[in-house]
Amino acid sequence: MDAAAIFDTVVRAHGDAAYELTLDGTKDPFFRVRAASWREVALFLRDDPALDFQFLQNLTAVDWIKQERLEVVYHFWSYRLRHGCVVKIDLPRDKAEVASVATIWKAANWHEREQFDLLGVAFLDHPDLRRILMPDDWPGHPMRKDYVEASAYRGMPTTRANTLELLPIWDKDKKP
């Protein structure tokens, strides 16, 4: 089934919960789903026999700071039917919340934790939503485009000299 047919199947079942199918100008065609309807659409994507998306390949997010939104991107695959689909969900940057799908696809558990940690997306009803890469008390979300890194964390510097800047110093210390 191609992207247009998958989109039509979702729209027939869920109306305007799915919108904006994009086929041209992209390697991976995608459609958008409204955040409020995401859990129901996700269950449909997995359970409908014509779609059968049993595999969540990837879940990531993008910060569109100028548009004041975060975009959560899901890539699905059906091994049985040999087709895939990409779903995007737009969230406001100041209240980036969407339903968790960790109980639908187990792979979503750590993917959602990563996006929570790095971009601040809150996945509602996640079974264990906590930081996965950064320390628990790390301030902010480092993949947001407006993130400003602190110069130190618990007394340790968070930056180091650029190796290219150190080469002249190292060369000067070498004796011919």
The other form holds:
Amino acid sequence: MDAAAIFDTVVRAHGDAAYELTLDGTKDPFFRVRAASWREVALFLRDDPALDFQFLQNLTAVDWIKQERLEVVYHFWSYRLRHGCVVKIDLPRDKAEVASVATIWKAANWHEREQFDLLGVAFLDHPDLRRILMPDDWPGHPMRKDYVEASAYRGMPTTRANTLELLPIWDKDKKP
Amino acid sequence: MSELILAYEASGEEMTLNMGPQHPSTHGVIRFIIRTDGEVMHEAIPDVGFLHRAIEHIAEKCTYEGFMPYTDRVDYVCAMPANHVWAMAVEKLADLEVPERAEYLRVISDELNRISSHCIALGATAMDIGAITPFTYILREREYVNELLEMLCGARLTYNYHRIGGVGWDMPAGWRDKVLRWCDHFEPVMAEFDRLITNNELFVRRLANLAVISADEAMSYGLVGPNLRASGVDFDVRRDVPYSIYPKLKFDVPVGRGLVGSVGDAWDRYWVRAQEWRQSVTMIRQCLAQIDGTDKEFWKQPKKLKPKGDAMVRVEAARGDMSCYVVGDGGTNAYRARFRTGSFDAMGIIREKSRGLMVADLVALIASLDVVAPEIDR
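Okay, that one was the form predicted on its own. Can I see the form predicted together with its partner chain too?
Now the full complex is given, and it begins with the chain already shown.
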């Protein structure tokens, strides 16, 4: 099935939970799903025999800081029907919360943890929402566009002087 | 992680064991917190992130072309496909064309690299369960591949060979014959390796029926590549989502059949990789036969690279479906790049599969999934 047919199937079952099908001007056609109905739509995507998306291929969050929103992008693939689809969910940047799909696709467990860790998306009802790549006590979410790294972490400086700039020839007062 | 250790401390006969981060059989810096009762594990909880180098963040800081050397570090055991996926993602985003010769060179380098990566995977599987000889033996073959790739691009591990719009260099003179001669040499080695270890009774008994992953589990946990095919799912990105010149090549996709145990056991995962060697060699031969008919041009350098929009591409790396999702906002740098790698998901299934295994079998499980630490942590 192509993206338009997949979108129609979702719309027939879930009404306006899915919206804004984009076919032109984009490399991979996608549609958006309202965050409030994401869990039901996700279950439908996996279980409907005409869609049959058994594989959550990719889960990404994108921080659109200028538009004050955060976008979670899901890529799905069906091994049986050999088709894929892209679903995007818009979230407000200051309250980025969306239902977890970790119980629907097991792969989502770790992918959601990673996006939580790096971009601070809260996946509600996730079984084990801990940091995965950064240390447990790391402050902030490093891939947010407004993230400023602290000057030190547990007493270890996070930056160091450029050793080339320390060469005496750059220092005008000091004679080489 | 600390709260996990504390939570388990109190319960009876159970013992909490730390395996890693520096452990010879974890293939990189990975840590497992193992809850064990004697030799039998209740659970092995992976703790990853020790090799996190923020590669996706670096992609936002340098230009599209400038990021290419960093993609090597996504998976340093099999770096060519990571080069390839980044080049393809940007090409799709910016609507760039690639000369045909470059496509051939990309596929040849990918497949050579796949062979060398599987050498590590298969040799290390044998070594981890106690057979040292096959590892040193097969690493000798890997040296040949490294030499060939060094002749092609000057580097042995982190190649930085693919470019956006082509590849960095053409084949050097005489390289084609050297590769063909090496293919002739490698084919008997594969048969010998099978006699030495694949069908070795001790080896088979150790791996057969170990950590069986069903097809449904494999799909749900997002396993890809050889791990997925070992569970009986007949899917290969090269054949089913064709890219580059793979549609012009004839090759089979080996799928796990449970020859010595159940479909999806550790031996099947090993066997699928051993079969992929053979397919890669035939693909290299076909490419070298076809590349002569192509134009000399191998790199169409893009003049202005400021794409807008988003694109996702998939390639078949040695550890399966490696995909890159790249978002451009009209600047010279990517707005967001994401690498989806096979090892990350393979790691996610270990906690589930470790239940009830012996501690020594955890090592075999990790090795059979062929996880590589930098690919998990990126």
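Positions refer to the first chain, counted from 1. Keep in mind it's a predicted model, so treat the numbers as computed, not measured. The term rigid core refers to the maximal set of C-alpha atoms that superpose within 1.5 Å between the two forms.
Requested in this report: Could you check whether the CA atom of residue 154 moves 2 Å or more between the two forms, using the rigid core for the fit?
Outcome: No, the C-alpha position differs by under 2 Å between the two forms.
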